[in-house]
Amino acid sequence: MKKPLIIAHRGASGYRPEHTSASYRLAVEQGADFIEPDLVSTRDGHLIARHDNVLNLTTDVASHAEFADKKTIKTVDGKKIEGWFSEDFTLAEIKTLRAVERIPELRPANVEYDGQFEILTLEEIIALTQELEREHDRTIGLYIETKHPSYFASLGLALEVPLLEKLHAVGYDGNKAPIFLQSFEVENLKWLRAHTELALIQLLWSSGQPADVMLRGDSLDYDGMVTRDGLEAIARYANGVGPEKSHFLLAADDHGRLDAKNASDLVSNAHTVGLDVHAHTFRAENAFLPDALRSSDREDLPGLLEQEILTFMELGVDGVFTDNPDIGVQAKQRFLVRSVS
């Protein structure tokens, strides 16, 4: 039996401000399987980990003075965002801000963290991997996620080419190595497909269109994506989809427990399909768990996550990405004890 992956989300961002060293250090401590970086790009082209190019939701930068007349409005995969913008900083500025915890309303022991950690660049997250195999003598994987493909090609900053340049330089080459690149668009991915045997992933939000089909009038919408139709399209570029937690309509039974059995048929046609299905995300607080498996009102307060994990696992789906690596790998250890009772 295929044992479940435990991903990383933003490393053990439910810990530690995501996409720091501390976050991913901490993460391959508690067991992950890979450590999840997101990637944009600075105005010279480096790739650096954050989730957004909006450099306010979890850097010091707006207590810059001198970055003061960098803020601005811009219009993001068809939203207008203000803010600081990652392409707008070459790598030398960026190395000056450091990391702030993006939802301390949530995570306010996370607060006690911010400013002390820089901003990495894939190198140093590579770097840090390698480090962090040696430490623990076990393969860590790295499940890349390029964000706002298209926004950045428009700029002339594509992410592919630099991404599969310093991936391939060290060593990330074939459809064996331990690597995984995803996206919410489609086209890169199609064209990473064209490029590298490197594992692709088709990430599926919980609605809407992928941005580059939304920018060019196309009726693609996720929904779509999740049909037989869709994830027989989807395997003729990926190797499998990431869908978010709702695509799956699991549903608690009569009891108000979540029951593997009032599920959708995703995983079995994903898997008829040559796919694997890595679920998404898993967060301990209240704010983000269904009600039957909350332990109070209070949305900061941790729930059941294990036994959301676990009803997932007992779906058949081939890994999870959580914030909380820690209740993964228990959930998982639950998972294959009654796997072979």
Ligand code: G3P
The other form holds:
Amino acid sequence: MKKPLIIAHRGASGYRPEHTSASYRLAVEQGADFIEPDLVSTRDGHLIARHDNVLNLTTDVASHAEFADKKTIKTVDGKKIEGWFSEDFTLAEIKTLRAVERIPELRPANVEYDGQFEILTLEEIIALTQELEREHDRTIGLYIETKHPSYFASLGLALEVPLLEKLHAVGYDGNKAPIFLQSFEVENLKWLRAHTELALIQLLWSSGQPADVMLRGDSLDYDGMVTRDGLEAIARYANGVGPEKSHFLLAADDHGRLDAKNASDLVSNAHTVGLDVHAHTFRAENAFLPDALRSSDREDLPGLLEQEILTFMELGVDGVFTDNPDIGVQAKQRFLVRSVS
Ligand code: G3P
Ligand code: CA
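What would the structure be for the form predicted together with the ligand, rather than the form predicted on its own?
Shown next: the complete complex, the earlier chain at its head.
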């Protein structure tokens, strides 16, 4: 029986500022199978771990007077955004910044780590992974997302070429390598399919369209991509899908418990065409849980995440992205015990 993967979303980001060495390290200590770096580019073409090219969301850039004149307004994937952007900074400049907690109102304990950690490059993440593999004597996978791929390509900073060069150079090759490459866009995954055998995952947001599809005026949207036909089309270039939780349409039963029996047929449809299913994103705070699993009205307090993850595992998902790998591991253990009894 295939065991569901625990994918540490931005590391153990429920407990440490996301995409820091501390976040990745803790995720591995908690038993995650994969750590999940999101990548954007610097002005000089280095790949760095940030969820957004907008640096002020998760770094202290706003307090660096020397970078005040880099604050600007840009349109990224059709959205107007004001801030400091990774593509305007060299790696040397990025290295003077420090990571901060993205959602201090929900994760006040993480603020204690603000200012302690550098922004990591892909090379540093690979080196950290190798170090953690030696320390823990086990394989640790990398689940890498290219962020805003067509936007970066339009700037002459395409992410895919340096990404493959670096991964292939250190021996990640073939579809059995402990690595997944993921994207919410489509064309970059098709390009990757033509240039690598590494496993590819098509991410599926809860609504709307992939940015590259939307910008070229096509009608394909995420709702269409989770239909049988949509999944069949994805299976021609990807190895799996990463749907947002709402696509599973889990409803509570008469007792207010999530019930896998009420789910959509997404998992079986995906498996029929040979796609793995990795669901996202599982977070412990009540703010991110369905009503049936909240512990109180306080958004920052933890609810019944283990129950939520267990329900998705019973539904047959092959992996879960979670900010709380420790809870994911507990759910997996319960799931495996139930499966053999
Ligand atoms: O990457 C998987 C999924 O969690 C999507 O996430 O957090 O990068 O927007 P995010
Ligand atoms: Ca991601």
